[in-house]
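Consider the single chain below, provided in structure tokens and representing the form predicted on its own.
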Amino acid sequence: MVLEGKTALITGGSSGIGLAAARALLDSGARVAITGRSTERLEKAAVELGGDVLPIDADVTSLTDLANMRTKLESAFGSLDIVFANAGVAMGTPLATTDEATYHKIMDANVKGVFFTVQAVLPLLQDGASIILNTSWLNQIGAPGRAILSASKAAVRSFARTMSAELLERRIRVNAVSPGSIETPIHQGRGQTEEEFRAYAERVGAQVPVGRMGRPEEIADAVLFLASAASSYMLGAEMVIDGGRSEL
């Protein structure tokens, strides 16, 4: 129970990596708040997780929602020890055909959402708190058709450094997890059958040196490490968990 007595916020916590991270932090003794845009999915996730979970309806691209989120967190928890800014979107952005609406959708969720999530909860953060940002292995390579997504995640990687420098006097550590291709709903296309998704996962997994896509729990383990005192000497760093895809 390495997080006994700690409080945590996970944005985008109703599925995938966020849900797995919520489970890991709960199992380690933390009280956890999860956010999402779907009330139905949030309630389902809260029931699935059990334990001390606070579901909060919030769209991280809305500053009004983030202000309401802060109010609910302060009322329920008083203060925060851990923030996992996980909410985001992913889609292809070919140079020749990507429209402005897609650009704004990605940048608003992945860059604006992360920055203003941290800003919103900053008054609640305890000195010595841990902030974890979710970036991507794409920030390290040049993937065709992924220019805007990759740029948004490179911005998040930069936030881990700049926010760390700005919050240094309060001993608030900001680090990043950088997942590779993980089997989560974000990779499942609308209307795609389970059989079609399994075929997709096999194709993508074949491109990874370890021969498979990753599991949400494998990212959650890294989040737990960064949230705990075990990572007390890490600051502004990035943990890449991608099966070797960006390295080999």
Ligand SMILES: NC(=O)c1ccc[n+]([C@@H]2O[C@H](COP(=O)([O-])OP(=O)(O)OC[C@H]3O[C@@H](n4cnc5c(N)ncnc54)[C@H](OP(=O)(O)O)[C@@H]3O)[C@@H](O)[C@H]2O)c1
Second form
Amino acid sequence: MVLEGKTALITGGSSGIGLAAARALLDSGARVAITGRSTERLEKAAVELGGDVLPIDADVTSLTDLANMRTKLESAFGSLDIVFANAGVAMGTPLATTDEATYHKIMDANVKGVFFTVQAVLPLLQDGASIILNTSWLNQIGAPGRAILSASKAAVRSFARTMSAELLERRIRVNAVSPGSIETPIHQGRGQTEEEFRAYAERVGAQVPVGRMGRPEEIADAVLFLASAASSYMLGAEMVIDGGRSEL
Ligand SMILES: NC(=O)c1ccc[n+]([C@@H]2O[C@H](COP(=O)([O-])OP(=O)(O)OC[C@H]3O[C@@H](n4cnc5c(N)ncnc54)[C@H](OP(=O)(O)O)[C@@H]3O)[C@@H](O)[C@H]2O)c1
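Condition change, the form predicted on its own to the form predicted in complex with the named molecule:
Starting with the chain above, the whole complex follows.
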């Protein structure tokens, strides 16, 4: 119970990596708030998680929602020790055909959303708090058709450095997790059957040195490490958890 008595916010905590991180933090003794846009998904996740979880409807692209989120966190928790700015979207953006609306959809959720999430909760953060940002292995490679997603995640990687420098006086550490291809609903296109998804997961897994896609729990373990005092000498850093894909 390394996080006993701590409070945590996880944006996009209703699914995939955020949901797995919520479970890991709860199991380690923290009180956890999760956010998302869909009330239905949030409520389902809260039931699944049980325990001391606070679901908050908030779209990270809306500053009004983020201000309301802060008010709810303040009345429920008083202050925050851990923030996992995880909410994000992913979609292909071929150079020749991507429209402006898609550009804004990705940049608003992945870049603006992370920046203003941290800004919104700054007054609630305890000195010595830990902020974890969710970037992607794509932030450092040139994957065709992924220009905007990769650039958005490179911005998030950069935030870990600049925010950490800016919050140094308050001993607030900002680090990033950098997942490879992880089996979550983000990969499931509309109308895809389970069989089609399995075939997709096998194709992607074959491109990874360890031979499979990652599991959300494998990212959650890194989040737990970065949230806890075990990572006290790490700041501005990135933990790449990608089955060796960007290294081998
Ligand atoms: N899975 C991967 O392979 C992979 C790899 C690298 C990085 N990542 C990053 O990991 C993060 C989590 O992704 P995931 O794979 O766990 O996907 P996921 O299962 O689709 O979960 C995304 C979560 O974010 C929430 N969300 C999306 N847009 C939001 C918004 N504007 N405001 C608030 N919440 C929002 C979703 O809930 P609602 O839809 O209800 O809002 C959901 O809870 C993302 O930032 C993603 O880019 C994933």
